[in-house]
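Read the single chain below, which is given as structure tokens and is the form predicted on its own.
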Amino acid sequence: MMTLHFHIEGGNFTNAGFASSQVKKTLKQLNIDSGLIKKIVIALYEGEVNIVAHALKGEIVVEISPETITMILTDEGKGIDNIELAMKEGFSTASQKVREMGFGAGMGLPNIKKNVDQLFIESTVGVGTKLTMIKQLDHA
């Protein structure tokens, strides 16, 4: 089993993407299916950009064994009011702001979960999100 940790800093849309980035590496490194790593990394960039427009800060732990990627990501932040909601493509409570940027289009969760073969999410508002997200690597 290997683990790998990344802190997020949530306003930071500089190093957006960077944890997925070195995911990525390190899995085409472990020789995992391309296919599979291209979910993989889909999945694991939505849940950080979500950390960076909707936290103060999180932290990301992608935990890699021979059967399963599990990408734990933790947040402090405003929390998900209604999971059922957020899950519908399009809606998104992304700021003006963020939106101006390119994101916040409201397809980040139902992203990751058309690229993860489990996904588990626990919210409470006023203080944080945490996503279990599990891809098997026995199929793509």
Second form
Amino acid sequence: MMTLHFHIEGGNFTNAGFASSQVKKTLKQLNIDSGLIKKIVIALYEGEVNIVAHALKGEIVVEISPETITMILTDEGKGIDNIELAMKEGFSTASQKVREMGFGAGMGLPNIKKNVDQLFIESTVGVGTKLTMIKQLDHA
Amino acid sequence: MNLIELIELVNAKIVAGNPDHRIIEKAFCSDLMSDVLTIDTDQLLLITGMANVQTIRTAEMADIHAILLVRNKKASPDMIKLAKENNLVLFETSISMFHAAGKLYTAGLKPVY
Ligand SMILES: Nc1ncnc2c1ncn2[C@@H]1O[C@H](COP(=O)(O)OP(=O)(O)OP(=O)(O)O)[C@@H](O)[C@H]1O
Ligand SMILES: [Mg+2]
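Same protein, different condition: the form predicted on its own was shown, now please give the form predicted in complex with its partner chain.
Complete assembly follows, chain above in first position.
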């Protein structure tokens, strides 16, 4: 079992994607199938960008075992009021600044769901959000 | 299509990477990175007017190895550095997205959808 840990700064688009990039490098070193790596890092990157775009700060913990990868993204921020609505393609509350960076189409959460085996979202308005994403590694 | 030939067709200037021996089959035009992240296609060219570090990060995650910046959008030093680290070919042209797409479509590049 291997665990990777990252701190994410809200609002900082310059560094957004650094954690996902490190995870991608690690998975490549572990010789995981490239199609599987792509799905995992796209989901993680969407989650990482969401922390940068919508929260104040966050943590990413990635646990890799021979069978599964579990990615836990916890943030402090405004939280999500209606998770079902947030999961709908096209729903976005992204700011103008986020849109200028090429994000804010309301496609991130549905895309995460598409790329992982299991997605759990817990959120408390005014406190923060926790995403747990799980992907099997042993059947490609 | 050979990437070198493609770059000549749109009169682009390479700012990072080496196009040698790379083949591109399809292209996707978008300024919306969340849209680019939904595509699962190999040997894809991204044509975009969105020039920032997240454009390069998005390509890294989506396994895209060629990016054309249109309409005189310039790659920043940070973008060039990250593109090189990820073995990505980044090139700039003065022509518009529509013009570049038209030329490349006519020359045989295929759309994703
Ligand atoms: N970590 C988070 N904290 C607070 N709100 C969030 C968080 N993640 C998502 N949301 C809310 O859910 C909405 C939908 O998220 P989603 O990722 O699908 O789209 P987006 O981030 O707005 O745009 P895109 O992902 O296409 O760039 C967001 O606009 C925001 O309102
Ligand atoms: Mg998002």
